[in-house]
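First comes one chain, alone, set out as structure tokens in the form predicted on its own.
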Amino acid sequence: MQPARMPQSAVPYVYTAIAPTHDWLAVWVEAKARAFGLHQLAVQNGEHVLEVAVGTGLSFPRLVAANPDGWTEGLDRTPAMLRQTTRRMQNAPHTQFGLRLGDAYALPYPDNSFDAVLNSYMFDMLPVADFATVLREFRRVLKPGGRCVCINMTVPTHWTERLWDTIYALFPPLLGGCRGITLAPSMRKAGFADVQRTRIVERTFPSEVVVGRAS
């Protein structure tokens, strides 16, 4: 696993640069992985959901959808992203949902305030020894039980995939500042019960999709 090499506090201008086009690639890479995620999530209608790092809303309006009774709060700490989020909501059948600027190392929620948890492509962008610290406040603020899924760039296995590793080295912003990572360690260590991880390849692109419980 490489070292996260690009600082946190170039994340907000990194991805404000990219925010206009920063669908052209995961659509490309990631949507087998993000569809799994969801399904893995498992939204009933009625809960209390939590987007972190909420991006440019690809996976938000189909968790909007599964819970029309419910309320599903998205959250990232870039405003372009959060812009980009708005405008695919905005003719959005349902509108029980909130966006939100903050931050996924100190989560602006009380304890116990969701049913659910998802995260995508960010832990791949922080330090390993952070991992920790950002899955206890996702676990803070699930309810017991609850369910928590973050879907990542994952450390390659086969030569055909050590392309993506190869850009990070060379110059992290490429791909955003994500690298591959393996989190289901960390999560375990966060007190996650029930720890599941599914590795998800597509055009050579690996993910993960990591699931927990908060116990």
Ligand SMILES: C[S@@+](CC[C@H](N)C(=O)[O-])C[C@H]1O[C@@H](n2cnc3c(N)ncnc32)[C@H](O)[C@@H]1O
Contents of the next structure:
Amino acid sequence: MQPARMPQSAVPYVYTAIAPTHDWLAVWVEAKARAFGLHQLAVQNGEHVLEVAVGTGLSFPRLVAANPDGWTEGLDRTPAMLRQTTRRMQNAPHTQFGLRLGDAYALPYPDNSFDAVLNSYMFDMLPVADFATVLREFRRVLKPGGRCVCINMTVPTHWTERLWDTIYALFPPLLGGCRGITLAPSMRKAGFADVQRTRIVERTFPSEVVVGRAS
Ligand SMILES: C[S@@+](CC[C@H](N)C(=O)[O-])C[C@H]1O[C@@H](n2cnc3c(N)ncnc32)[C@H](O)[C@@H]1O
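The block above covers the form predicted on its own; next, return the form predicted together with this ligand.
After this comes the whole thing, all chains and molecules, with the earlier chain placed first.
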């Protein structure tokens, strides 16, 4: 695992620049992992659901559509990314959702608020030393037994997958500061139970979908 080379303080600047073009690469290499992650989250109508680092909202409409009578909350620390989600949701058929600016390190929600938390392609830009801290914050806002699904760029196991970590090593902002990581050990360390990891490669881009249950 390479060390994180883009400081959190750079995130709003880098993602303000990336916001208009973020989805080009994301829909090309992350669609399968995203679809699998949403399937694993298995949102039920009537639940309280949170997506941390909602970004441009590539998953958000699907969360809201699965939960028309519940409440779905999306949070991100970059206003430009959040604006893309707001635009995407303008004509959504369901209105039971909220979007807010916030930080995954200090979620602005009380303990035991959510049945399910989704997060995609955010931990892969954080320092490994922070993984368990942020995951404990996810666990805090989840109800006991609540589901957590995290999707990340993961470490390469085949030479064709190394291209992406090489791009990161040369110029981290080109990949939005994301490098291959393995989150499952930190999820266990943060107190999640039944942790399971699935590896999904799309067009040589390696992702992992890590699932856990708040205990
Ligand atoms: C690669 S994008 C992924 C966006 C979306 N989850 C997706 O899968 O398309 C990473 C997102 O994480 C957000 N982010 C990074 N650090 C964050 C933090 N500490 N708290 C909340 N959002 C954060 C960025 O602003 C950006 O929108």
